[in-house]
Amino acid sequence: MQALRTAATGMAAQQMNVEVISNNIANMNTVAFKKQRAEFQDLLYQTFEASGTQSSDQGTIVPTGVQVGAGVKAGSVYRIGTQGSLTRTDNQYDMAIDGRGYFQVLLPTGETAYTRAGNFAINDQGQLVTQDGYQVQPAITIPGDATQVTVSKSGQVQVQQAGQTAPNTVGVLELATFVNEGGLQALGGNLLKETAASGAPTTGTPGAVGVGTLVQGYTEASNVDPVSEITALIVAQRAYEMNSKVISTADSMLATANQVKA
């Protein structure tokens, strides 16, 4: 009975759906986290009678035919890149991106990763780094005698040093944009990696055409909506239960068929 296998694919699909939703809820307070959604596709169909075939010698045709589906499969799990709300932190090294773009981060392997999480700090050498100690690109080094750090909306980093009246510019931050942001591969740790699907990055100064601006002293919050996630979780749970009911019904029908005496 195909219903057993069909319902099993439905249960597996809803299990994945719940796993995606649970990951969203778990990251409700993760800086700059972007929620994900699971999308599904129907599987192959078994054709018992094709539509459009001739049904008589007079040329009449079958209008719809008979096809029975084999279930469902996961089509994709895509990332929704809507802007999260900006949360004030008053930390001079925190930066939020208002609009499109990603910070560039140098990994220990020499590769470049990308992130929206701007909760930065400085290391023992005064370099601007992520929470894991990965250096932000282009490299920004804050002098040890700096009393104040100012980051403009266009990414210019200036420091006020002791004994000096005019601020000094120590670097300019750039943002990377992608044609297909959904094609970026998540590495964990709020980091994303370029793929063939995302396309090559285009770097630009914050505030340029198609590039967001920087807001110092703020971080971008997660774009997870708890109400919609709980609603989606309930729907997925009910769908899982209904597929389980189909398996129970199919099992009962098979049991009845087994009891038929020759």
The other form holds:
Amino acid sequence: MQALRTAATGMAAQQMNVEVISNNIANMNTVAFKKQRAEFQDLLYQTFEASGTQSSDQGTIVPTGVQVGAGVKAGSVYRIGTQGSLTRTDNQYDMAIDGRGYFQVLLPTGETAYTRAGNFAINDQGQLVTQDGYQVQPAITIPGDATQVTVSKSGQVQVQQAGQTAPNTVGVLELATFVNEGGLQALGGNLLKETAASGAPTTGTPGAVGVGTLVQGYTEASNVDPVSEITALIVAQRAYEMNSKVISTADSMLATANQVKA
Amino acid sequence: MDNTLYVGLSRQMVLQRQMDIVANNIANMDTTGFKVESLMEKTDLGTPATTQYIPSPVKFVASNGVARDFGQGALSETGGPLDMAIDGKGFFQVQGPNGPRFTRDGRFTLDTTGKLVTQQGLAVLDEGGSEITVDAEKGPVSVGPDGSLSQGRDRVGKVGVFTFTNAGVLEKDGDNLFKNASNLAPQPSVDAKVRQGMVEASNVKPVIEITNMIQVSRAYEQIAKMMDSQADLSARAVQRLGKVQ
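With the form predicted on its own done, generate the form predicted in complex with its partner chain in the same format.
Let's see the whole complex now, leading with the same chain.
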């Protein structure tokens, strides 16, 4: 019976749904995490009687056919890229992006990755790096004798050095934007990678047209809404149960058929 | 005598198909824009088994088309800037590899060239049937209730919403798409509203589907019981007739 396989696809899809929801809940407090949604699509339909076929010599046609669907599949898991709220940290190396754009990070492999997690630090050479020690691009080096670091809305990094009155500009941070942000591939560690679906990055200074601005001393919180995630979890669990009910009912129908006396 | 079995069998075949449809409805209770289906039945005047020509009251059951409830599904908020839901009658038109397709699933996105596409990458069409391109650099896209897209003050396109005088001509094509199986031309919708940042949930009502499922499975058992008693009857008839002789 098709119903058994159909219900199995329903259970598999709901299982994936629960996995995505649990990942969202687990990352509720991850800096700049973007929540994900599993999206479903119906599977193929088997047509037993096509609609529109002729039903008599007088040219009358069958108004509706008989089509039976084969279940559901998880079509895509897509990121919802809405802005997370900005959280004050008072750390001078923390930066949040208000609006579109990603920081560029140089991976040890030489590739560039993208992130909105701006909880940066400096390494032993004074270079601005992520929490994993990957260099932020374009490279910014903070002199060892800097007493204060200021990052402007438009990405100008200025340092106040001991014994000097005027601040010194040590570099300008740039942000990368993508036409299709949803097409970026997650690498883990808050990093994303360019793909054929995301398109090539366009770099620009913060505050330019179509690019967000920087806010120093803040980080972007995740955009996960715990209440809606828990609600989604309940719905997914019930849907899973209902699909398993379909399996047991279809099974009992088959058992009934087997017990018919010949 | 065998008619009991044949009539029972025709009913069981319809019930199995009904069960398949209920299973598909339940599997798709979370599928965006999914429309619930049910099986219609008809009396089938097939020739019953008979030894002589007498008008027979025996009739069979056969499936008579799948009815689709195109009623509105609940709108759920996603916050996605290019998520659109249709409030009212109508369908978005997308360009499939084998011709235009219709969908109520409005989770759109941009491809690398800025073209408005579905999650499978099919281009979303405007009222004139052409593709819609948005310049992502020009700021956020806002969607008006009539489907018009604008960035700031500039109008950049309009998502077409189409209706059919008879939605029964649409066949399901999988991937949340419908295919126009007739030569009935779609008409631009006049009263449907496009809601931005929302998607339309499936209109499957789980309680009703579970109730249908119980009904189907019980009916199936009843038919099996009926077949059993028919078998008993035949067995007894053979025994008794044997004794008399």
